[in-house]
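Just one chain follows, in the form predicted alone, and it is written as structure tokens.
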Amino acid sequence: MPSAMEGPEVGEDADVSRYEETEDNNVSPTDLSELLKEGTKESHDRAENTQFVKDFLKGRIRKELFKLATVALHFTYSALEEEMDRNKDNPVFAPLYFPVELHRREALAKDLKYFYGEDWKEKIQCSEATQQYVDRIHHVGQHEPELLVAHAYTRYMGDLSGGQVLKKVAQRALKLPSTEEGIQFYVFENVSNAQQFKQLYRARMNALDLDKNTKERIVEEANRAFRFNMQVFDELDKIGRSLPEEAQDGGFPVHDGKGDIRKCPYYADKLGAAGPGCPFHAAVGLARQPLVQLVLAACVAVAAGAAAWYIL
């Protein structure tokens, strides 16, 4: 994924034996991972410039809208993982079947229970844009399973990359518990090293026995997946315009969509990031003082290129 920020290592007790392989350094331009990377750049750029995503990266995400986004994720991943289960023994997809490491349905159920209560299933419904996405995933899984690779790659590789930045933004902007309730979707307990896992996943993709035409169709389907995501973003943005504004913590946005979140000690303290950077944020204890708040508001804090479509 272009411009993706790597996720943290999680899950010390995870079974890592399945992805201790290393990626072949001699990647060919005709490898599926390279074709997807190059063939979806334009779609990626368009997705990360949707208003919903730009607002999210700036910390301008209202809880009600975040809840609806989580609902959309639930329906999307339920469809995706149902079709992945259906095709777990199909050679066109089987090498990419990692239910323990990747599946998100249980995590999303925990998030929805946190936001909506025990009876969350009775309180949610699939939106029009999400339903179109879901219908396409089911069609692919049942009639063109080789294209399921595009949807799995587009979703999970993003979740393990820029999704880890979005987790931190959401946690602070919505004042969610430090114990990660409400953002379990972004927590991969059974992936001990995100970078190594992504390397294995790409290597497995490149080893699939696919002809040139099928690879081209997979790239086309990945671009279609981006379009579905953008339609969901636009739908959420329209809903967001009708919601009342909510005051942000401290009276300033979480970040302005520029810079690198890992370089700011203020965010290192508040979001669990790390790395040297902005001297104005070194004294986090002063953050509540009005003058310092003005400085904080002006601080450059996060990477704008953090693969925006990773939310959905």
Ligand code: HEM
Contents of the next structure:
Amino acid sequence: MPSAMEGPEVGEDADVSRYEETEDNNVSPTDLSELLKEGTKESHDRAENTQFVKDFLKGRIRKELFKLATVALHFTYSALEEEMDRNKDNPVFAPLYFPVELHRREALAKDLKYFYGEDWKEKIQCSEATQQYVDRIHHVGQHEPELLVAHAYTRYMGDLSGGQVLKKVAQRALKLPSTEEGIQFYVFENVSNAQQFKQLYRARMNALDLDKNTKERIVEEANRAFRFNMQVFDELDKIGRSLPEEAQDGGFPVHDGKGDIRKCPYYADKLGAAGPGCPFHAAVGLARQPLVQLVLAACVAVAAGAAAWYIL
Ligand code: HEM
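Same protein, different state: after the form predicted alone, show the form predicted together with the named molecule.
Full assembly next; the chain just shown is listed first.
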């Protein structure tokens, strides 16, 4: 792996304990790792306190929503890792390129295959909020690569921290198999010690050759990344509200037929395979027609009459 720092090759040997940099705990307030930690504290608090995250932590997560969250992660990490691959030789990012230890694309593909089947790619769609996040990541990777560290930091450092709590919660709440199918995203099998790895990551961030202004822009961009995540959470929370309790195991939601049909997760789900045919929008839409309502009422009356005649 091309690295701007001296040290062992990254990506070939997964044992992070080999990195001597991990022992360096002397940080100064002007180090990027400290600026990021301090500068995103409020954003972190806000993210932890979004309704979606609070519900998730309490184990109030339904399978259909968890699946959609996994879809959002898939599009996000595909963009992030595409841009990190593009910048793997760029000195503003190269020391933070850890494909073997960190990259989540393949883990997410396994999770989506588990949830949606072999043809998962045709069954998923990028949501509005996720698309905005994805667009920003591509912009940064292609036009302001010195800010890419902000996006990598916000996701991977979080995944190696709070993400481990979420893994256990999801496994229990969704009754997922102990073999960790469906939650591969949370399993960093090539990071044997997350705490140590985070220390290494911080040391690598601090060794980047950056001026004060660029460091400030990186912190600003990390806060922006937090905001994108919160927008995705809020969008998921909204979708979650339209899912009834019964939809725990892949059931269909009851929908009132109002609003933008394209925002129905089942509509999105069906787009690839069967075209725009959410059965609930179709049925609810039909049932709202006055003539259909009249015919339905007549059918109910006839059925009730027949039942009464049969019983009596
Ligand atoms: C379920 C809610 C969450 C919990 C319980 C949680 C928990 C934690 C904990 C305990 C740490 C400190 C780890 C350490 O110092 O080694 C941490 C760090 C971090 N978390 Fe979260 N977190 C949550 C949500 C999030 C979200 C939604 C994001 C961003 C999308 C995020 C991003 C981060 C980052 C970037 C760090 C590294 C801070 C640093 O050391 O610079 N977290 N989290």
